[in-house]
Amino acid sequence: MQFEVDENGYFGQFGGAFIPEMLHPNIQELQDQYLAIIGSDQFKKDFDHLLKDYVGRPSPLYFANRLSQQYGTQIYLKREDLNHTGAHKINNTIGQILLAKALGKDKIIAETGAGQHGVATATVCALAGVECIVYMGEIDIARQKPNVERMKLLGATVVPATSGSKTLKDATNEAMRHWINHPDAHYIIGSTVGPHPYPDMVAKFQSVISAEMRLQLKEKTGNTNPDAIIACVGGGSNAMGAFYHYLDAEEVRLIAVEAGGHGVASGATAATTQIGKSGVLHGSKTLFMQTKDGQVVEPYSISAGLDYPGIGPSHAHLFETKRAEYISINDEEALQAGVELCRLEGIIPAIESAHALAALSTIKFKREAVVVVNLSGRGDKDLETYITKAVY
């Protein structure tokens, strides 16, 4: 596919690996030996398995008979809010751990925002019975506090970062610093960015997501094609997941939604591609918030997991390219969106997946047109923001 990474771990001009030396020798062995392993045999056996019997794959592409009334247009949702652990961070998770074992490692460090990645690792650790420590930032150890309690009750280890925005970048510079000083563990980052071959790996384990859509629209629809796909991106690993398979048809719309905060142009944003330029973070050439001499703008989003000043080098080549659409919405139009969703289906979505509805209330869509939103997370975390912030 025209969108796959290179050789040297590019999208068009985004990827690559900026690393300390220290590193050099972990990521030179995952790029030398990822795709023979899980390429194999064994390991997707072992994959399939565990997302079938553990995960509880495949996620339902359900019709929502209400919503679709009310946007006029055809509307089905991709429900990763039901997987084990109640997102799509599970589908990585389960593949890195197998990775990890297949390399020999028995520790494992991960950072997390919302704190759906971290249960998730936390999850995968203890069913391998392994080492886990995740970094999270202060502020989201806060506002998130249930999902730190089930990575505690896993038997994780959390560290709070306490520097910066004392968020999701934060806790991923911390990760960073503690896997330097540890090269014997894996570092399983949560989404499409890092490193080469992260960014290219992560996609691949959350690709299950879109192979599975097609299966389940052409039984729904007669078609394995919709018209359009849209899912929230921060980092971008569960909008990868529900492109991968997409990203060669031209005729299917891909969506992204950032997180815009309190507007564009407040200064209290996350919507990466609206004011970000090239550069280099968390060892990739991507797309992120800078200042005009290079210092990462400290990101803003009500949503923890979308709290991320950049995208993974995968997006900013599909926006580059305009193979795919990148559109804001604000902190009230989420919130509004999601408890839409509860109102009217009965799903109480995350607030990062509420961000991908909302895109339903400006971009108009045919009344034929089959439009898949990928709900990438239920909304248990975010109960205590949906109380203290929706107005319902």
Given for the second form:
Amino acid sequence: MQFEVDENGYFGQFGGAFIPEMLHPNIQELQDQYLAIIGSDQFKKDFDHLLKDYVGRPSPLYFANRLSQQYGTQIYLKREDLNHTGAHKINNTIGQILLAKALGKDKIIAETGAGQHGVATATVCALAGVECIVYMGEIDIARQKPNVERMKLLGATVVPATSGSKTLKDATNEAMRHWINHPDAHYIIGSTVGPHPYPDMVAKFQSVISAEMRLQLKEKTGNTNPDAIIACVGGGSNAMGAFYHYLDAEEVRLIAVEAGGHGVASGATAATTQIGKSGVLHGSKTLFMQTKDGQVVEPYSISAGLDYPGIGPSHAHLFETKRAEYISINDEEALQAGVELCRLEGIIPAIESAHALAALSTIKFKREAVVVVNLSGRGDKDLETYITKAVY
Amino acid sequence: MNKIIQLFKEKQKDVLAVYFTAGYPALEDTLDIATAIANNGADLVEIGIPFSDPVADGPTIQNSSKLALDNGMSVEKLLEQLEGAKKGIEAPVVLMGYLNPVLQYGVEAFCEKASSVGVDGLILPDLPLAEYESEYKDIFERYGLLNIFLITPQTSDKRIRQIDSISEGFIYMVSSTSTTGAKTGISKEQEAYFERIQKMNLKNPTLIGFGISNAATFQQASQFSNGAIIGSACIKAIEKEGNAAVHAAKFVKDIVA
Ligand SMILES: Cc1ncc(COP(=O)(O)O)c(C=O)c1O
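Okay, that's the form predicted on its own, but what's the structure of the form predicted together with its partner chain?
What follows is the whole complex; the chain from before opens it.
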């Protein structure tokens, strides 16, 4: 259990709750209550019910035959792309909206990068009949237009974040500022980032991915454990969900894929573990890209969902302890892997998930090895990017 | 004796603290502005260390921080500039900033250097009480630096007592639950909060900050505390066309007039 959060909200040396005093009552309330709320029978019943009948879980574990032939190994895709709203993000927002209700909150704030978390939040807010404000970087608003319209259609207010790099980091800053000014709201963070208890709480909601994988693998291969699991990492929620129930199973290789952007050496990258250092950002001590003076370096990735300068504290711990391997995939490689999945399996993946798929060409697995790729989302939102940037 | 403690020994009413961001509007303005603030009636000078992601700040200080960084301001540069302040500034100096730049400089190295250039206290809003006590208190104390804590309208009485018991110098009373510069003026509700804190008879003096922008709001806040802190309004004054230090001097004079 060395990968569990400790009572102070740390994963090894990473984590904690580095928040201004203005947020203290809200964070304290969450810290005091989240385990009791999400552990209650009522919560579990409501959560399971919504995941099944509303989200459409369990998401299939699909044996990708032609992809497996291509790479000479046994590849399974965990189909988070088939969830309602098109990505894993909804697992977390269902959990957090139920939590917000239990806390008596009827206003919701969220940040979003690709817009998947924003859509998933707008969706559960419509479902619960509560007000929803989503902060989104101006650049991301331009490159993820369909999702912006979906959020509006669902009744959410989308506020452009115009500071800094105008992407996910700045949307997160704006969401935190809004929360400081409106402490009666609940902030639904979209990844395993932020002050304790968010990284642990979001991981617990996403852990349904690996809980299902165990049962599905047992049924399909006779063994609950695969040889390797591959997932992309923005803040780290889909990866943490896919790794969660395997953290203590050391024989399972955990492979986390960061966005290399134009290449780690180019400086235009979001490959946190390669060039990041330990520090405090967005409420936790973790690894992120920064200058010698401790200023946050603007990340770059073609994928809005991975365009974040840091990773969550639990990932920083997995990296430091070497429990998971962190590799980076550049824009071009991801696009190519995305197109390949379209052609070989008839599945258009999100550009984020395409980063995970691209790892198949950089790591050689044995023919009989069982490799699960967490297909975190579908590519509908990325059509524009595929059309303008991909070669096909 | 620490200059902040000295200050409150000598003056219990209408203490004026003025904040500005180091390296803004121009990189080399820091000392001139600090001196102008101190020499024209402010009792305490609060110098902001710019950070790229200031989550507790509104648009005014976000902007000054960004431009200061673009100008080349850094922790190292600021401490270097302050070297020259030791002779020129009599008033206590407090540095206010986010934790990360201090962490990257090295907490101990930072405290040692800050103290040697005449800094008396630090305000690091994202350094939580528990972390401070377990990791940093000893270091701060070794170099004679006071850590100034914030309280807000939502801080529980129990926590206020806890903060009061480990604080020295003064307590920064955030006037409303907001980011900096968000609201101006003081409402009846806020007055009720100020009165509630007044009745708690804390051992530390309190200064009210956030939303204090001119002589009238300064006077009003000071009725309920030992004084007040002005930030965003000063930044707005110094960023006008012309000499920043002259603007700063006039701004402070108008408040204490
Ligand atoms: C489809 C998809 N995958 C992955 C991510 C990255 O987030 P995380 O690392 O939290 O899974 C996003 C974020 O928006 C996404 O939309």
